[in-house]
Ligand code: AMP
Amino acid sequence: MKKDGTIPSFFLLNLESNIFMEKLFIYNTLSRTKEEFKAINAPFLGMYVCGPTVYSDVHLGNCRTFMSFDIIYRYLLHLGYKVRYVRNITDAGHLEGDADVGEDKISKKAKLAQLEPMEIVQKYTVGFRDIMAMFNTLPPSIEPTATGHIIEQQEITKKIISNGLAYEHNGTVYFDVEKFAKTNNYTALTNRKLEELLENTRELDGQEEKKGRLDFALWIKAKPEHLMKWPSPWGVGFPGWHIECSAMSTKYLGEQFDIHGGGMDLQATHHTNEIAQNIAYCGKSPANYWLHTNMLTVNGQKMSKSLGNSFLPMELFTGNHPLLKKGFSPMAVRFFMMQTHYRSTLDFSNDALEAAEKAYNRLMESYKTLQLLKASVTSSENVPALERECYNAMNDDFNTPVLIASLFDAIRMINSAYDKKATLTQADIDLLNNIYQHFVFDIMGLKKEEETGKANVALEGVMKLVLELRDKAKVNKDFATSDDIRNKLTAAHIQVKDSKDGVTWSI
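Show me the one chain in the form predicted in complex with the ligand?
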C-alpha cells in the first residue's frame, strides 16, 4: 500500500496474481458519489459500525447490515489493510422510539422479565455473537459497550458545553442544533434543508425544556424509577443515544478515521447528530467515508421488531415460522444477502431464498468438480480476465451481485472443462482455486456446508420434533411417555425446562 492510501501494483505479487489492481471506489453518503478510497494512514485503517441494541434477539434485517459490513471488512483485509474494526454494543441510552424521552429499551425488557438490565444485555449480546458466528461473520477488533464508556461520554458532553454548543436544563443536557447550524452544515449527510426539518418536527410532550425543537439530549436526567443511571456533574442520569458512538469511535479510532457505517435508517438522526457532536467537541468531522446499508424488507416494508414483521435467524434455519416452507442453512442465507448490492433494498421471500440456496449449492458443487479437473496443455478460457472481473466488481463499491455473476462464469468454465467441451491449463486450474479461496471463502465468507453449524440447525429441528411428541403425549395424558422423553434427553445431556411461557431446552 502506498503512503497516499492507494494500492500499488506490487500488491498483486502478494496475491500471487498477474493482473493490475484497480483502484477501490466507495460510495460516500457525505458526497453522494463514488469516491476513490484513500486511507488516512495506510496500511492502517479505522472502521466504526453502529452495533445492535441488545434488548431482544437480532432479526434478519439487523443481520443483513452486519453481514454487509463483514464483507467490506473482509475485502479491506484482503487488500492488505490493517483494519481496526470497532462495532459497539448499545446497552444503555437507546430509548423507545429513538427519542429523548420515554423508557430505555433494555430497562423496559428487564422490568417485564423481572431481571437485572445487565442480564438482558448479557443474554442478547451472547445471542448476537452466536448468530454472527453461525453466519461466519468475523468478530470486530473491539466491541465496546455504552455502559463501559460513561466517563468518556460525560467528558465529551462537558467539552461541548464549554464550547458553547450544549446547555443544561434541569439535569438534562441538550445539544444546541440551531446554534451549531449557524457555522456548520448540520445536514451534511442528508442534504436536507434545516428549515424543512424544523417545519417537520413538532414539539414533543415533555421536551418543553429544549431551546430549539431539533435539539437532542447528550445526557438525560433519570426519573426515580429508571434502572440504569449514573452520577454526573448534572445529577443522576444516563447518556443520550448518539453520544456513545462519538465517545467510542474517538477513543479507539481517534478524532478522524476512515470509515463509519450503519444502516440507512441511522443516517438522518443518529449519524447526523454524531457528526455534529464530534465537530462541536473537537472541530473535526469523525469519518472520511460514511457507508450506509439498505434495508431488508418484507413485502416492501422494512423488517423491524416494532412492526412485528421480523424473522429471527433461528426461525429461518429451522423453518419454524408460519410463513416459511422450509429451513435454510446459514450459508444459503448469507449467499441470499450477497446477491443484492448493499445499497439496494432486499425483499425477503421463500422463492428468493430457495433460488439463493440452489445457486449457493451450485457454487459449492463446482468447487468439488474443480478438484477433479485434469489440466490440458492449452486453454480455451480466459481465467485471468475472470479474476480481473472479480476484483473490478469488489472495487466498484463492493458490488457482490456482479462478483457472483463472475463466479458463475467460473462455474461455467469448470463444468465445460469437466464435460470436455473446453480446456484449462494447470495455471488456469490453480487460478480458479485461488479465485475460490479469495472471493468465495475469504471475501464472501462462505463455507462449505459440512463446515457450517449445520449440526446445530439439525439439532434444533430434531428437538422441535421431540418436544412436539412429548407435548402430544402430555395432551393424551400419557405421562409415562412424556417423562421417559424428558429423562432420556437428560441422559443425553439435554435439559428440558417447563414454564408457564412454554418449554425450553439447553445443552
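For clarity, a rigid core is taken as the largest C-alpha set superposing within 1.5 Å between two forms. Numbering follows the first chain given and starts at 1. Since we're looking at a predicted model, the values are computed, not measured. What changes on going to the form predicted alone:
The two forms, fitted on the rigid core, differ between the two forms by less than 2 Å at the CA of L30. Relative to the superposed rigid core, T53 undergoes a CA displacement smaller than 2 Å between the two forms. Annotation for D471: C-alpha shift of 2 angstroms or more between the two forms, rigid core superposed.
Show the form predicted alone, please, because up to now only the form predicted in complex with the ligand has appeared in this conversation.
If you are looking for partners or other molecules, they are not here, because only the chain is given.
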C-alpha cells in the first residue's frame, strides 16, 4: 500500500481474467478443515487481526503472526480482492493473566515508569510500527484503538444485557456463558466440551459475584487507584479485553466479515468469547474463516522470559543476546519465518537462521543473475509450469515453504541458463522476472537489503565484540586496556556508558 493509502498497481489483477485464480483453500479453525475460500461480497473482503497490547516491546511471537497475515493480505490483494484489513491496538483493558482481575498491563507499566498511561501507549505503538516497517509489512487499512471506541463497547454491552445474556453486579457487567451455551455452541472454535471447561476452571479470588465460573467481564468497575477509566451506565470503569475486538471489528467490517486472525494462544479464550459476544449482540458469528498462527520455540524449547530464551527483534538484528552467535537482517529473519508454514511451530536456532540467511542471499543473487541472461530461440525449461506451482502453493492455505521450494527451482533454471547448460527464450526470461516480482517482492514482501541497514547491523556486531573485550580486560583487572578501549571509542565519536544495568553505547 502506498503512503496515500492506494494499492500498488501490481496488486490490481482482475479476478475474472486471472488464469491462475483457480480455488483458494484456507484452513478454517472453526471447521478444522481446509475450505474453499468464498468472499461474502467479492471483490470486497474484510479481514480483522488482533493487534498488540502496547505495554512493552513487541515480541517475536507477535511479529510472526503479523508477518504471516501480511503475506496473506498481500496475496489476497494480488488476486484482485479489495481488502479492508483492520488490526487493532489494545491500549486499555488487557489485565495481567488475560483475566478479569489484576492490574491493567499498561497502567502497571505507567506506574513503574512514573508516566501517563498514554505515554506508554505512544512509546510502544511507535516502536511496534517501526519494527513492522523494518520487516517490510504493509500497514493495515485501519488501525483502531480500544480507547477510541469506548462508546461502541458500551452500546454492545447494553444490547447483550437487553438480550438477557449479560448481567450487572456492583458496577461490573458479566457475560452469562452457561445461559448462552443452552442455545449456542460456546466451544465451536475449540471443539471442547463445556463440562470439561467447567471442571478445569477454578474459583478465583474476588470473583464470587459471577453466576458461573466461565463468565467473563464485558465492563469492569474501576478501583479508585485505577488510572484508565470512563463513565458508563454501570458506573466508572473500563472495558473488558474481549469486547474491544467485537466493537472494532463490527464497526469497520460489519456484523459478518470474511477472515478473523491471530495467534493460536487467543483461540481458546479471547476468540471464543468474541464469537459468543457477537452472537449475543446481533445473532451472527463475526467471521466465516478463522486463521491462527502457531507458536515459537528456541532450540526445541518454548520461548519464554522465565527460561531466559526469549529475545526481542532488535536483539535478533544486532546479535546482542547470549543465545545468538551474530545478528541477522530483518529480511533474512522474514525469509526464515516463511520457511515454516504459519500453522506449524517455528523453531529458532543459530544454524537455522544462518541457513535461512544463505538461502535468502541466494534468492537475491539469482535475481541479479536473471538480469544478465541472454535469450535463446528455443527453450529447454518449463517456466509456465513453475509459475503454476507457485500459485498452487499459495492457493493451498498460503503454503510459503512449498512456494520457496518452487522458487529454488527457478534459481536452478537461471543458473543453468547462465552456465550455458540450458536455454531460455525471451518469453521465459520475462515470465521468470514476473515470478520474482509477484512472488518474491510483492507477495513474500522480500526486498534487497539497504546498505545502510547492513552497516548498522555490522556495527552492532563489532561493538558487541569490542565491549566484550573491554569487559574481559576489566575482569582481569587490566584497567589500562579497558580505559584505552573506552578512550579510543570516544575519539571515534562513540560514547560508552557504564551503569549498574550494564554497558550501553551510542553515536
